[in-house]
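A single chain, nothing else alongside it, follows as structure tokens in the form predicted on its own.
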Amino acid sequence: MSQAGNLLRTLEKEDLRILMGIELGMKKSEYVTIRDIRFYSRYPLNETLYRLKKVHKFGLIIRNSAELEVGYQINSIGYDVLALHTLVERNVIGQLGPIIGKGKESDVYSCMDDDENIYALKIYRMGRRSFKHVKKLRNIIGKRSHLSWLYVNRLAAKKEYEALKEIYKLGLKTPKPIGYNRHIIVMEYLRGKELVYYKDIENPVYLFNEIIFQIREIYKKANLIHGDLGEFNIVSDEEGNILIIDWLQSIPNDHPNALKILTRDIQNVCNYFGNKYRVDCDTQEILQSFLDKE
């Protein structure tokens, strides 16, 4: 990410405009064609190819020279670039800052706005080990015949990001969605840190009726279940506050497994205060109390 950050100083949007013609051909195939990068660029052929081996030369780009015609398809750096390059114009970001976290399927790192502001941005990385597992669990990719690497991510990005806006409008604890693009989402950032990095916590009882509360609300007014809740994706600073995170995986209430996901999710968080912290908690009765009616 720093290095598209740097590179995106360095580009024309003549350099951009080519990598926007390749990300409109990867729709359609995984290779695309010089004839059809001209197409979506609207460039001459002089001008396409200047520009196809000016980015290359930087390593935005792959060349595939194997079939009858060569083609080229953007890499994560050059996705990175384009969607950086989105959310500086849209002022939503001006200036990049250090990674703060590194998962299986993202990366986030710090960021600011140009009146200081710091957020979190989420950059989605999915990448084909994880592809079988998307599929298979994530209703995120529908019945598209062809589908790049990176517009998996794209569509995990909107995912979390409409699951953010319909949480947050109604004032509860989550990230406070600022903007995205592509495949990188920016949010309000907590100093803190999630759960399972905490050896103690000065008021384990609180924190856990407080995420309970929290995920009852959000089942009962935003019609939404997380999906995988537990320690590592609830985020906690010294003062007790919370962000519940990663969104991914949610699953609106009227879903034929949500019971069932909503149990495991219950149990996960009643599975680490009672063991980490001897809060005692019964998974049933909790649930019970999200099925009541008002």
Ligand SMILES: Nc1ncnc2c1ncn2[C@@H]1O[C@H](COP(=O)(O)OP(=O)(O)O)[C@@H](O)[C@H]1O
Second form
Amino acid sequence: MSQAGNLLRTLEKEDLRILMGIELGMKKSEYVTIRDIRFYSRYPLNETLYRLKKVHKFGLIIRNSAELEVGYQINSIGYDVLALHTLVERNVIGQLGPIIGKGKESDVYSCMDDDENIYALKIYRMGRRSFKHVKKLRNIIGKRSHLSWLYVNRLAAKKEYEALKEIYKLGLKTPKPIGYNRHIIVMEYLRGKELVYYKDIENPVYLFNEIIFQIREIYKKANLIHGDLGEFNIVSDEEGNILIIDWLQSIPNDHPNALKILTRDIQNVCNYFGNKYRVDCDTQEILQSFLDKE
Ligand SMILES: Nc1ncnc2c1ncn2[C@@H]1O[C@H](COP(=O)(O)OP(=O)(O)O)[C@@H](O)[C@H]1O
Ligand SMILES: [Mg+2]
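Hand over the structure of the form predicted together with the named molecule; the form predicted on its own is what we had up.
Entire complex below, previous chain first.
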């Protein structure tokens, strides 16, 4: 990833256009022929070949000569380059920082805009092996015969970004969405760590209530259920601020399994605070407060 960041300075706009040509072609097929790359990039043959050779040397594409016609595929660094380039162009970010977290399906970096505001930059890395996560996205994907990892990661970023936007409107302390492109989202950063990494916290009851309050507001007003809530997806800092992250698998309230998933979310939080901090909590009672009309 930092590799992609450094390459941005070296690459010319023609190189990026070739990469975009391959990206477009990958909507239709796994490998894109030179003819198709020319079609999408609108470059003559010699320019196309020159650029292909260059981006191949930089390690941004994969060449497949096993078929009748040679084909190219963009790799994950190439895709990072395109997304970062767009985010820089749009002034969403100016600089990439160090890695701050690794999730089940993503890497998270810190980054900075030109005014030196620091954000978290989440980059989706679902590969062929973790396509089981795609189940979460089934309703959006539909019945596609050719499903590229590019598309899956792009879809994941879009879904999470849109959930963050809906939630942010409620004025709770949830990560402010800053921008997204392709498989990358940029959001507010909380300097802290996940609950699971705290040996002890000062005010467990306060934190517990705050978490329940937030997810209840989100349930009632944004009609969303987190779906993977637990000590791994709640970041907290020393001052007791919390940030519920990781909204990829969120589902709407009218989902057929909504009640089951909501109960599990609440149960997870109750178990954690109950076992570790002896916080008194009754899952059923809390659940009822979600369902009450008021
Ligand atoms: N907005 C953020 N602020 C601070 N740290 C974050 C933020 N978003 C993610 N992280 C860090 O990155 C890790 C992975 O992010 P997460 O959204 O949970 O990814 P995944 O969906 O892959 O589990 C988190 O556990 C956390 O340490
Ligand atoms: Mg996570």
